[in-house]
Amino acid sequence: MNEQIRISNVSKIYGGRASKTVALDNISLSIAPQSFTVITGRSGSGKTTLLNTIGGLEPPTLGEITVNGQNPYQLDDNRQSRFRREQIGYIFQSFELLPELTVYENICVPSYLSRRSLDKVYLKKITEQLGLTDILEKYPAELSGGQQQLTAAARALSTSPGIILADEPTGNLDRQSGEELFDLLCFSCRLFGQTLIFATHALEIARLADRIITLEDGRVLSDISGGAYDTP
């Protein structure tokens, strides 16, 4: 199978030996690029620190994760910096929106990071897309959490990486929100061939995906195929 990620008996391990969690347990998988993958499992079972681990954001205690055929905890502290930056968009469960910024700068930050040209008519399609418009000068104190999060998602896409890693990005958005996000998700993914991983407990978002991943327990309890995706 043509992959784009390759996890190899991936584990990850928290704690001594006396107070040890095992979040994820000697996982292997391939992913496909241009795919769209669901990653659904109930709470604690290992779904964020998966997205977290192929991101670049927390080495394996075991295994080897490769992206695009290269292992980014491989690399030095800036070059895995810029790994992440270019090759990877994250949408957090946290949001993670840095406050002394306006929503318009916050959205540009990984432009301005890579020192990579804007692209103004793109990123006016996603804040259109999904309401951001009016709100572009205000400030993440200002928001609330449902704008926040398609913040979050708009910063994501700013770049348009190969990657896009969303963490329950619904979870926090009301539901006309939550689904002009996931359009946006998947109308980014399919007009610029980005490959869509997607931690989620929505059955309804899980039966759109072209595969469906189910954890417990840090390990892979199944895994399926779903239908093809496409915007309604």
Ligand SMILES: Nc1ncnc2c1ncn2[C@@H]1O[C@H](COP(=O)(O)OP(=O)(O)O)[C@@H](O)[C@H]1O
Second form
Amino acid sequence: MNEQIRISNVSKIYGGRASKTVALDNISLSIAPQSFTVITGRSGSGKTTLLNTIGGLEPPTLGEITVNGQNPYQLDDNRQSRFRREQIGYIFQSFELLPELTVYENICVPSYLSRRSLDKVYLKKITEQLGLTDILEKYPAELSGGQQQLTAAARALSTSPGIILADEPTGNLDRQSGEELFDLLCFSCRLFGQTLIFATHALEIARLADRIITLEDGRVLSDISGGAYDTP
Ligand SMILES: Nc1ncnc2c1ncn2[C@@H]1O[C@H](COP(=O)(O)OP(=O)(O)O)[C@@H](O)[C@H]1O
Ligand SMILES: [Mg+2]
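Just the form predicted alone so far, so send over the form predicted in complex with this ligand.
Expanding to the full complex; the earlier chain stays at the top.
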């Protein structure tokens, strides 16, 4: 299989002996470039932990991750942050916007940090599609949860990175905004040949994926490819 991300026997164990949590339990997976994978499963099943380990944010306790042939956890700190900045667009469940910057400035942060020039035409397109045009000068504290989520999504897309990791990004949105965000993610992935990994409970979205991986207690309960999904 043509693979971009390889997860080999990865376990993530939190806590010590007294309160041990096995968040990921010996997971092995390969993810193909330019594919759209949905990660689903109950709350606490390990979705966020899996995205964090792929994104270079949580080193696995055991096992190995490679992204484009590189293990991000073997890089020094500078290269590790460059890896996150240049290869990964992360839409966090908790937004992680910078409160002292406006919406527009927040969206520009990744380009600024990687000293890349902004593609203003593209930025205009994504901010329009996400309905952010009228709030670009506002600060995060002045926004609804949904608007903060859309800002975080625009930021993740702003440099068109090769891999987009989205952690329940439609959870805070009404149905229409959720669909707009989802359409934009799909559009962006097809346009730029990006790989999209999307954690969600929303089964309408899962049906559009190339692959659905269901986690349970940190293990892969099922892994179905090809659109032959039987949603309950
Ligand atoms: N930083 C942490 N410290 C301790 N336990 C954690 C931490 N992060 C996640 N967990 C635990 O790991 C398990 C998986 O969590 P998570 O990956 O957030 O699941 P999901 O995103 O599917 O809800 C849960 O039992 C959670 O409580
Ligand atoms: Mg989660």
